[in-house]
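Below you'll find only one chain, the form predicted on its own, shown as structure tokens.
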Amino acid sequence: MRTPTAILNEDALASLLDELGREAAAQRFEVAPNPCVGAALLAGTEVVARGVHRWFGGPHAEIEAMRAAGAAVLSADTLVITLEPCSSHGKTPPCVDAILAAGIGRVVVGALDPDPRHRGRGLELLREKGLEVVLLEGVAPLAEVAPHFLHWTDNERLRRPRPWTIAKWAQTRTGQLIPPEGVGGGRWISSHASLEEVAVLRGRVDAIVTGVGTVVADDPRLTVRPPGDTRKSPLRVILDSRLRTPPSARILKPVQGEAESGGRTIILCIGGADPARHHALLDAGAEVHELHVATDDGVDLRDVQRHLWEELGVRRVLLEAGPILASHYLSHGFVDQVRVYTGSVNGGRGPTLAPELLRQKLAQRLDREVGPDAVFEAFVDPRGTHLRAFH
């Protein structure tokens, strides 16, 4: 372990932490439900490298900074981080272990982990190994840098855990989810550039959830294709109360070698659904799980959430569904994040999700463009508070 030398004064550290927080917040929709975290390696008072957590399941900010430093990591004696380093195994190994292995002698942290299961543990482990630990709590407030993470770790969410759910859909300029007759083969609204973005997003979730209506109407594969990470194989989950999924559906076909990847196809239905259909779907390669019935005579969405979390180990979900199922998810409060692609298509058919979206309290909104399409992203704020935006 290298003995720390000079350190920046508190004002300079606060300024650095603010910069790192803003850089990290730019990745908020890519990392959620994980926190936006930024880190910098210092040799004395000189910053030699920076890093941010860029996507869910990817390297944390501390690791990104160390990789960016290259050989200069051997001269670094201080690591500045906006949030306490993780001390437990998740999608990646504990960052505490990487910090210890790097031989860094001092760690400056802008906020403690809000999760009561881990709060303070990372700093305690570093101190036990002889590192100097400086906590400047309040300098990088999570309410500004990563408010979504505060919702993810609040008492209600920990008491009744459910997957972080991203609702994604494409719409025409008038808000319809189905293009006019003769446009996009009756299916496609968004551009090729948007489809590539979705391919990347699919490779960064644990499961893709859709409804049987979408399966019957569009016959999707819901697989990961390049430029998405085809090493990842998210589960493909169909909510199909009455087992209307055709055994010939493309989602049940084997994936095509290295050109695509897809996890198991799981159908969630109500108990007592047609036994013949059940067996036909099993023979076609699906897994069929029976759940409770909701008041609308379909599968209970709360039971769906519980099953995804407890039985399937799902933590991050991409909801790719039609307006009926998407509206149910929104109205029941089970959507945490939205991504809406508006294509350069006029008119359209079917209902719009605009009224339901307007009823939501949205936070940290981002408007951007990809190719010819407009993209709107936001967190659904369960408290109804419009939080500070980062652009």
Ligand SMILES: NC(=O)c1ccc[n+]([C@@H]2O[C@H](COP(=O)([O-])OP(=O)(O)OC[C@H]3O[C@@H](n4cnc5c(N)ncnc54)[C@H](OP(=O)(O)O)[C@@H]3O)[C@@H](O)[C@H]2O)c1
Given for the second form:
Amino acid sequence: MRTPTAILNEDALASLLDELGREAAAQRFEVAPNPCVGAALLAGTEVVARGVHRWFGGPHAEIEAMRAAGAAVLSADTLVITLEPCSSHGKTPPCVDAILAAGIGRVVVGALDPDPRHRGRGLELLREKGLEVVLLEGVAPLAEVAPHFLHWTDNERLRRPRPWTIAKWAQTRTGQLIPPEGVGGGRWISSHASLEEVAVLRGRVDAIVTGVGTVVADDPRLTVRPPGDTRKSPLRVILDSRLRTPPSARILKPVQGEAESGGRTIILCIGGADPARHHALLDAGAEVHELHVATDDGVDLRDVQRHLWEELGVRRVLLEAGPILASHYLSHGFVDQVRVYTGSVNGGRGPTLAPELLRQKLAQRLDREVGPDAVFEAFVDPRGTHLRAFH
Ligand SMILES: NC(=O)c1ccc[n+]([C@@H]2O[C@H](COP(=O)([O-])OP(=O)(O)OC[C@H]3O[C@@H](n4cnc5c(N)ncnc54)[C@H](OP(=O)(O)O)[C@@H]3O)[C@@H](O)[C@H]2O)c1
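So the form predicted on its own is up there; where is the form predicted in complex with this ligand?
What follows is the whole complex; the chain from before opens it.
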């Protein structure tokens, strides 16, 4: 381990942590429910490399900084990081191990992990191995850098866990989810550039959830295609209380070669649904899971959340449904994040989700453009407080 000598003064460290927090927060919609984290490697008082956590499932900020440093990592003696490094195996190996292996002698941390199961553990491990650990709280607090992570790790969410759910939809200029007759094949609203973004997002979730209305109307496959990561195969889940999914649906067909990937197709229905349909769907390649709770709307969404989490091990969901299911998800408080594409299509059919969206407390909103489309992203704040955001 390299013994650190010079250290930046407290003002310089604070300003570096603030900058790293801002850089990290720019990735908030890509990494959630993971925290936004930024890191820098220093040789003496010189920053040799920086890194941020860029996308859910991707390398953590410390690892990105080490990669960016290349051979210069050998001269680095201090790691500055906005959040305590992880000490347990998640989608990636623990960062504490990588820090130890890199021979860094000092770690400056901006915040402790809020998860009571991990809080302080990473720092303890580093201290035990003889590293100097400096905790400089209050400069880039999680309440500003990654408020969503505080919700994800709060007692209420830990007690009743459910997948992080990103509701994504495309709408016309009038806010409708279905284009006018004869436009976009009755289905397409957003541009190729937007569809490519969605392909990437599909490769970064554990499951894609839709309603049977979409399956019947559009016959989608809900697969991952380039530029999405086709090494990933998210489950394809259809909420279909009475098994209306046609056995001939394309979502039940095997995926086509190496150019696309798709996970198992799972139909969630109400217990006791038509046995003939049930058998036909099994024969067609579906898995049919009967849920025990039904409501007037169909399968009970709370039961769906439990099933996804407990039975299917799903942690991050992309909801790609029509207006009926999307509005029910929003009104039941099961949406954590929204991504809305507004395409250059006039008019449209069906209801808009605007009234339901207006009832939500949105936080950390971001408006941007992709190709000719407008995109709006935000977190749905479960506590209804609008928190200060980095932009
Ligand atoms: N622009 C977009 O981003 C986008 C995305 C997807 C679809 N669409 C369009 O939306 C149209 C289809 O609309 P849709 O609203 O019928 O589709 P949907 O929302 O995908 O499916 C609705 C169906 O899901 C079933 N469901 C099961 N449990 C439910 C629950 N708890 N709450 C709500 N629904 C539940 C219901 O059928 P059962 O009662 O039979 O179970 C319900 O009719 C198509 O024209 C499609 O092109 C647009």
